[in-house]
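Encoded as structure tokens, the following chain is the form predicted alone, with no partner shown.
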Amino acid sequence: MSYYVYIHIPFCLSKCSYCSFVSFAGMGDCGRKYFDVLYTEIETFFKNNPHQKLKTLYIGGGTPSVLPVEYYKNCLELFEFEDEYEFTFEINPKTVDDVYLKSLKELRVNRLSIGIQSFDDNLLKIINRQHSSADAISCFESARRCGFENISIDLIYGLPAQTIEILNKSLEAAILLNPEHISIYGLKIEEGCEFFKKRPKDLPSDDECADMYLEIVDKLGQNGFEQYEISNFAKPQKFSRHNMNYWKNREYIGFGLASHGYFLQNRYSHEVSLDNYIKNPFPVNKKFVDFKERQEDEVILNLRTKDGVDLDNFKEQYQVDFLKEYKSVLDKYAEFFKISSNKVSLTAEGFLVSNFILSEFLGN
């Protein structure tokens, strides 16, 4: 057994207009106290559970790179890594330089995720990002210079005032940098973000967003990026191993404020208030996932990937024939599914309406 671990760092430079994640701007001075408590949480976990090595570690946020590298050292000393590990660290282009990146290498980080979101300076201002396109390119080049050979960049489509032409310029800039991985998400305006309080008037229509998505799939595919999940594209052998673990419905450990985990057939979460987490840095909500729920989770998560559901594996694990069990859904949305001798997956058009389709597998 090996562990897949996520650590949430809730601090950032400023709050982006689209962000509804649990994160706090301008509170980096709480970082030291946060890491003291985080250390206690991780140490307690290993006192109560086998001290297995890590297959993957993902440090996200927030903006992990807003805090000094030194803050991470004590917690990381609690972990052992497998020989072929993946350790991803999220960074903001405005918060790192060569010294910081070299320090991350010394921490054994071997994969970076850079939050770029767009290469259009006007859009970056609209969404309240603190970096420019030039900063993003400089950050990427610095990461390469410091020896990082596995870099992912994040982009967003469906932004206010964004056209397919503006999107294409960002895609071209990303392709030119030649990262190993690109995550590109459709804008979601959810409660808790600035755009929810004051919705932008110039958002692209649903049809325009659909055209953008299909353009992304086509353009990245033509340039050597394989789409392996709804929002994720990678060069050969460069899929995110950490995220693939989620989509395969396997267990993972979450540490830190607002983090979630799935361990020993229980899904759990942590406090979302910084004060409350510091008082109690342990899971506060636990729910046992029964057999039927595990089956539904398996379907929904697997269908987010290009490979979809493996019919033989599914039958072996859940003792049901997938094609018979979900015949009504498969028939209803037949145009959006690809069915082969041993696999069921969504088409590119199916990915576009996946939220509607996947919800129908619940309580089937």
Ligand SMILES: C[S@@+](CC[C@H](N)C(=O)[O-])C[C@H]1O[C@@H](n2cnc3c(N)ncnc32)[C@H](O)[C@@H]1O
Given for the second form:
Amino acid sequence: MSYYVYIHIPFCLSKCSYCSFVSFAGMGDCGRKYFDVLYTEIETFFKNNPHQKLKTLYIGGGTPSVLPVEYYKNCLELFEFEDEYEFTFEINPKTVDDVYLKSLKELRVNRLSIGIQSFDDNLLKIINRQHSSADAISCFESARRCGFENISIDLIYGLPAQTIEILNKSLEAAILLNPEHISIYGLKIEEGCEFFKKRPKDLPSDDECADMYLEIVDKLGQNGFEQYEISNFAKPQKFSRHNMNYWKNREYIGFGLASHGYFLQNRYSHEVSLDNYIKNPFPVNKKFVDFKERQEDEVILNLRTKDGVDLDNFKEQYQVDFLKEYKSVLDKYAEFFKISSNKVSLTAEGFLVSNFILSEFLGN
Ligand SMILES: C[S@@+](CC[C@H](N)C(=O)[O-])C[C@H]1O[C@@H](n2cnc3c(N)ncnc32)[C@H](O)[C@@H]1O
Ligand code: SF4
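Target state, the form predicted in complex with the ligand; input state, the form predicted alone:
Complete assembly follows, chain above in first position.
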């Protein structure tokens, strides 16, 4: 067995207007203390569990690159990697330079995820990003110069005042950079962000967002990016191994404030306030996942991916025939499913309405 590990770093330069992730702006001073506590959490985990090597490590946030690379060293000494490991580190264009990026290489980071969101300067201001499109391009180029051969970029569609033309320009800029991977999320406005308090008036309509999504799938597909999950596109073999592990419904370990994990058949989370996490840096809200729940999770997570549900594998694991068990949902949404001899997956149009469809598999 080897481990898949996520570490959450809850600090950012400033808060983007759409973001409800647990992250604190302007609190980088707490970084040192945070890492002391994180070290205790990881060290305790390895005292209580076998010291297996890591297959993947994903350091996300927040913006992990707001903190000095030095802070990461102690915690990383607690890990050993498999030969073929994937170690992703999230960065933000305004927070890194060549020195920082080279130090990340020395830490053994071999995949970067750059939060760009849009290549349109006006939109970047509207969503309160601290960088311009030119900063994003220069960050990407520095990363290449420093030897990173596996780079992902994050974009968002459905932003206020965004039109399909503006989106297209961002897609073209992204394609021109030639990253190995692009994640592109539909804007979600949830409690806790600026846009939730004051909803922008010029959000694109649902129909416009649907057109944007289909345009993204089409354009990225034509340019060599395979859509392997609802929001994720990759060059051949460059899908995120860490995230694929989630969608295969396999176990992973989460360390750090607000992180989630799934380990020894239990799902768990962590305290979300900094004070509470510092007092108690261990999993809370542990919940055993029973057989039926595991089966439901498997369906919902697998159907997010282009590979969908492998029918033989499903039967072997859960002793049920997927096509019979879920016949009513499959019939109801027949136009959105692709069914082959051994596989059931959603079409691009199905991905678009996946929230509705997937919820119908619950409690089936
Ligand atoms: C946790 S963030 C980390 C990236 C990094 N902090 C940055 O923004 O530069 C991961 C990604 O989630 C996406 N995201 C965050 N909030 C979102 C929202 N409300 N709607 C859609 N996508 C969102 C953004 O694309 C973001 O880059
Ligand atoms: S999108 Fe990224 S940089 Fe912006 S507030 Fe959220 S975590 Fe921080």
